[in-house]
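Next up is one chain by itself, shown in structure tokens, the form predicted alone.
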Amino acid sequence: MISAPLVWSVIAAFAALGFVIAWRAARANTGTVGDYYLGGRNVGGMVAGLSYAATTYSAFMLVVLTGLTYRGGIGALGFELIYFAGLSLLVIFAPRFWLAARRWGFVSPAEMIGARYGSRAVARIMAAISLVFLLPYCTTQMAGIGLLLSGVTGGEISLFQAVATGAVLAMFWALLAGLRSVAWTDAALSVVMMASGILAVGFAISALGGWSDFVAGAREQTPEWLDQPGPGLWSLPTFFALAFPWFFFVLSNPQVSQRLFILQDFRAMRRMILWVLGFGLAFTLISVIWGFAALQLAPDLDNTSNATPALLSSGAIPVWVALLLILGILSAAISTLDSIALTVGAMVARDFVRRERAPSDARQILTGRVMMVLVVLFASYFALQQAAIVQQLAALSAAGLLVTVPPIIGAFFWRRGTAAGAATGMLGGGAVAVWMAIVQGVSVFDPVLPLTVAAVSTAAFIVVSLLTRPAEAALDFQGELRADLARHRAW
């Protein structure tokens, strides 16, 4: 167990560093919508890549993925590698997102898809769907902060105190300077994430006698965890139910796809993807190895989400390394919260504020800030109420956001897609997701949930599009971006 005063002192230093970065970022802001939400569309590859990685590889990794490893074994690695494989979609869609955003000045992914189909209603539906299904994922991040800080201090830091701390930090950095503040903070603290993860795993393996003894211990003490389907969690249906929606995370989650709008050029895009791939693979291996180490150093946990706090409190990890790792997880969770809140704020400001009134940049930024506060407060409340089911909440989020994938793919590769088809697919699929998960109680570990949601949304999009006509105001991304893509085909 780590003393609460020591943890509080490190968090205070962490907050001070974040304040300095946010203050410098705020001084660089020009007060425009594009500057606040997209960092002036001039972010370099390394900063964008580290920010993307910190946003994506969030508290989910060392709280939930480690817990899934502790509970079900090596299948957790395969699950996360499916998501990692989904990053290949960046090669196809990143140039198209970036070109479309530059050419037409889009700020949010919902705004872009709505313009493609020539319908403001489509943009609003996509924004609403994203808001509804991103809130559980926000809850996951906030619950991760609560479980971590309360767990490593043996309850000296209460769940409420931990969640309130995360909420204050998340709101402060995003509200002060927008994307530039979040990206700069992400880039700095992602280094802490990676370094602390490597150090913590190294000390855990050392406490077990070295790498050979660690592997031998895993084979002798938990042999089922090294085989498939493992001790009970990772049946083929469960694996598919969790992995299928996460493969499309790059497209379905607007807080990461919006990162493709901020890049300064194609060279930065290439560097960003390489940084994300390198960081992601390394952090995935760290999280899974960490879970196996927890099995040996902190066995017989009732709540597998407490694997990381239990391991940090086991005495095997030096206090200074444990504190670094706490900061890494805290910064990852806050990064994801900030990114989601910022993206939701941008979508509400751009897609729900009436354009006929020509809202000023200041009004759109204010609207977004109000939404950021509401999102963080919502996540905080439900984290306090349901912190024990963070795994199910994250998976429900991924399954629900699948409904946005068909109209996104269709926007760039199917001219026949219509606004009516896009709207019907998203509304129909979203309604099915809510009905199955909440009314019928279908588990997120059941592949019927994501498969049904994907099938309904895709079929509705295609069928209704074939029965209706494209709007006159619809943009032709395929035709109008062809020349630009040809010029950058060697990107």
Given for the second form:
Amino acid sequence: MISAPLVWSVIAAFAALGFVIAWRAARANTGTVGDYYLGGRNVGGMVAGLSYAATTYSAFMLVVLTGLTYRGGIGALGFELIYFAGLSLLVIFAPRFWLAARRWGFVSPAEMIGARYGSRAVARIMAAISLVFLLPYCTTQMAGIGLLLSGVTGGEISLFQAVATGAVLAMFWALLAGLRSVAWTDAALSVVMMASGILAVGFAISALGGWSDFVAGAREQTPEWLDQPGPGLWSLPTFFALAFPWFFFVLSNPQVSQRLFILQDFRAMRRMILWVLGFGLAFTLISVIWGFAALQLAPDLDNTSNATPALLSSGAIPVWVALLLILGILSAAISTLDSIALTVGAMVARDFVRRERAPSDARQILTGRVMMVLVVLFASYFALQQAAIVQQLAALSAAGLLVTVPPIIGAFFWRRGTAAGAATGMLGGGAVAVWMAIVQGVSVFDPVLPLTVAAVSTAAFIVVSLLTRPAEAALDFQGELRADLARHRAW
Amino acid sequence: MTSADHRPPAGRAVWLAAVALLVLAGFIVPYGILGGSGAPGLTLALFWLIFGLAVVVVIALGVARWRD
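Please supply the coordinates for the form predicted together with the partner chain, as a counterpart to the form predicted alone shown previously.
Following is the full complex, with the preceding chain placed first.
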């Protein structure tokens, strides 16, 4: 176990550093909506890339993915790399998102899709779907912070104290200067995540006698874990059920797709993508190797999601490295949490509240700030309550958010797509997802769930679109962006 | 600009096919070719490492032609 005062002292130092970064970011803000939610659309490639990576790679990696590796072996690496391959969607969609946001001044992805179909209702439905599935996902980040801090201190730090710490940090960094403080702190946090992960894995392998002994140990002690399906978890249906919805993460999750609006130019966009690729591949390998190391250093755990706390308190990792990794995981959770809070705030301010009620930039920023506080409080409350319905919705988030993918693809590649089709597809698909998972009890490990959700939302979008007419106010992204795409030599 | 200038640069179909093949390989190779032996050694780990690097290369090729 690690003593609570020691953990508190490093968290205090970490918080102080974050506050300084956020404070400096706040001084650069000009008070406009575009500045608050999108950093003035002038963020460079490296900061955007590290922020994107820190937002995408949450506490999931060193808690859940490590646990999945511990439980099922190398299939966990494959699952995460199929998600990683989904980043290829950025090659096609990042230029379109960026150009559309520039031309029409969109702040949230839901606002963009609503305008494309000429319907505020479509924007609201997309924002509502995101809220329903992202808020529980925030709760899991909070719960991850709680489990980690109470786990490594043997309960000395209570769940409430851990969650309250995460809430204060996430709230402050998001509220202070919006995207700019989130992006800057994200970039710093990503460095902590990567450095702590490399060090922790290095010490774990060293404790096992070096790389050769680590590999030999894996081959001799847990040979099945190097196979697929392996010891049981990664059957082909399960692998497909988890990987399929995650492949579309870059489109379906607004907290990452909104990052495409913040870039200053195409060069920054390319650099952002390259940074995400480098960070993502390295961090994925670290998380999976960490899981394999836990198998040897902390074997026979009943609850595999405790693999990381068990390894950290096993004595194999020096305390200072363990403390650094705790900060790394805390960073991963908070960077995801504050990004989701910021995006949800933007969606509520832009898509839900009538423009007449919040006509000024100041009112829209205030609305977003109130929403951010509510998001973090929601996540904190339900992390403490451990409500079953919230946990079910969190597990369902990847499959549930799939329903937004058909109207997003249609927005750029299918002129016949209509507002009625987009609304029906999202509502129908969302209802089917909730009905199957919550009412019928279909597991997220069952491929029938994501396949049915995808089929229903796609079919409803296409059929209803063909039966209805595009709204007169609908925008023609294909036609309007064609020349710009060609000029930038983007596909 | 004429409408001919508005055409997307060549190679999109080939690139999309490469991505599709890569993703397909992520399912077929571990389950149909390399996996299921019970103790494959490091073969699958090596495959996934190459897969990850191939993803990086394919995406880097996709963004390499972009111009400001």
